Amino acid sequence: MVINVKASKSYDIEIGRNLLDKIGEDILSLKSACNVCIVSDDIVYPLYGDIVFKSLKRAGYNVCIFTIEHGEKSKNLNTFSEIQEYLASQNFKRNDLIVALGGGVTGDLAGFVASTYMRGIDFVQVPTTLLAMIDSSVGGKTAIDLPNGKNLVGTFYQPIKVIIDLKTLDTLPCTEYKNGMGEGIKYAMLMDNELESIVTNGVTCSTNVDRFVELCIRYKKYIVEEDEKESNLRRLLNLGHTFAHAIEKLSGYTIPHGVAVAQGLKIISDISIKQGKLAQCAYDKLQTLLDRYDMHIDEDYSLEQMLEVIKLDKKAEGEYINVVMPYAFGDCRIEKIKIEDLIK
């Protein structure tokens, strides 16, 4: 299956199963050959990293690898800059390629890298993590934390293809398959139509997988297409997000940011029903499917420690702050509230 996103570059989202193997020919369609860095971690690179390796080379493309460790520690200008210089020592120019294969911290760095190497190079998209592969891979927005917060230096900046190849879920331990459910149940309240069917009948790696990643893609393209510097609609798909990278943030990263937005979700979903705003229905749905996907943690951080955090967040505006506030299923809006009337 192939959903073609038309941004500011053009781009297919390839979905299928064992395409691994054939990502140098995919590739070659695109761009000849050149220079490749595959960019992944030391999980994600023992287990299929010998296979692209072996594709692009048999397409006639020049590859390295760099590998990072695993983890969103890695996601930081330390990395940033090593993996720059290792380009530059591999003489990459402007026509070359890096290939980002794994999780989100790796598409969000490499993505990074290749959006400022040389003002800009090419780079294709290779999630292995169900998280990644609804949410990190499409839309083009790349990113490394500061100590202040995460995702707080980026770019927008578009890959030339995105490959899912969902055979690599056959491998995706559980606490990161429960870690793209988290944002899995944000679109299903987004969205509200199959997915919500879909993720309340339950996900799974042999069941609703290959249509609850289509679904989720869809929508994220339909998004990306309508608004893709996030100026307006795009800020729905920060439902969640405000309290969720204050969590993360909080706990030094040991809660998975999927876990987090599903934490994220049922604090602000507690704010919208105490305002009379969310229907109690919608609201009890929402538990049911936190609780069904084991969504709770037993971290609990002060309103006082997550407003530090919030504070720097991209969506506050000196009082005020952006944040998305559901009414019912498939019924999110954006509205601009002061800091202190979320405190209330």
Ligand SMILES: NC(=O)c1ccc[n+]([C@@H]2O[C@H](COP(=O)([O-])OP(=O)(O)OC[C@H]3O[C@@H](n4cnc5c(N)ncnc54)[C@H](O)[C@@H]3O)[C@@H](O)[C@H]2O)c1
Contents of the next structure:
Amino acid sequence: MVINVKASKSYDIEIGRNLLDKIGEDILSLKSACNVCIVSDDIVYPLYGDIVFKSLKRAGYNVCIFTIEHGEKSKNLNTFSEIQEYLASQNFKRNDLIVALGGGVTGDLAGFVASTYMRGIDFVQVPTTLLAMIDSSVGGKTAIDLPNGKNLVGTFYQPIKVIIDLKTLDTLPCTEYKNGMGEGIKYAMLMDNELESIVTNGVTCSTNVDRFVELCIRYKKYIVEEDEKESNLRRLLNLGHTFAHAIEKLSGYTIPHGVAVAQGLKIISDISIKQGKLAQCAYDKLQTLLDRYDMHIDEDYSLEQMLEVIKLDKKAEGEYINVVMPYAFGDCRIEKIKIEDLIK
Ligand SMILES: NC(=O)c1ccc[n+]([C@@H]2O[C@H](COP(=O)([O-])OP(=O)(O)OC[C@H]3O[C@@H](n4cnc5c(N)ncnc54)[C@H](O)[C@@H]3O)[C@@H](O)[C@H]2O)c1
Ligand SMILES: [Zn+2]
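I would like to compare: after the form predicted on its own, may I see the structure of the form predicted in complex with the ligand?
Full complex below, order starting with the chain above.
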């Protein structure tokens, strides 16, 4: 299946199984033979690197590889400059290509490198985690972290193609699967309709996952086409994220992003129901989903602790912050709220 995104660049997202073996031919329809650097991590490359490497070679590309250490700790300025220097040492020019093979860390980092090397070279996203498939590989946000916080340096830069091979989910550990489902529950709350019933019925790597990934991407495509640079509508995708970022930071980033998002959904729903906004049935439905996917954490941070962190959030504007307030499944609204009022 192919979904086309018409943002500042128009590109296809291909979703299917066993796509890695024909990735070379696939890319050849967009770009003639050139230098290609596969950027991947030290867990994903041993699993899928060889098949991608051989396919690109067969198609006539001159291929090299840059492997990073897996995990968020690699999404930094050091790794960024190491890749840039590697590309220069391999004589990469403006018409060459980067293929990002891995989760959101690889995609964000390789995308940022692609957007800045020689003022921008093409890149292809090949996401291999559920989170990267439904979220980070689509929409063109690239970033690296600074010691002061996550994603503080980055660009909006669309790939020339996204290739989603659902077969790669077979090797994804359960904890990472759960991480993706945190964002999945967020989409269900934003969208209502079919996605909500699929998530309620259960998504595993063998059940419902094809349709689940497709629906999440279709929703993100709609948002990105309307508001690529997040001046308004795209902010909806931050549902649950204000508190999620605070929880991630307070836990020293030991609580993964998707799980923190699920907690963030719970907290903003608690606030919304107390303000008489969220309908009780929607609140109950969310609790059922959080239970179903075991999204509970042991840590219990107070609202006061979280608000201290939220005040430093890059989305905070003085005493105010824009939050996405849920009213019902399929009815979430962007509201500017005084940070202190969140606690009241
Ligand atoms: N750009 C965006 O719009 C956007 C959106 C959401 C999240 N993000 C970013 O994405 C990152 C998180 O992404 P993530 O959760 O994919 O993390 P990740 O890239 O660290 O991957 C998680 C782990 O799974 C392993 N892995 C990946 N694919 C595998 C597979 N098929 N089989 C076995 N192991 C596999 C990786 O090696 C890693 O250890 C964060 O940095 C976050 O800021 C970006
Ligand atoms: Zn997120």
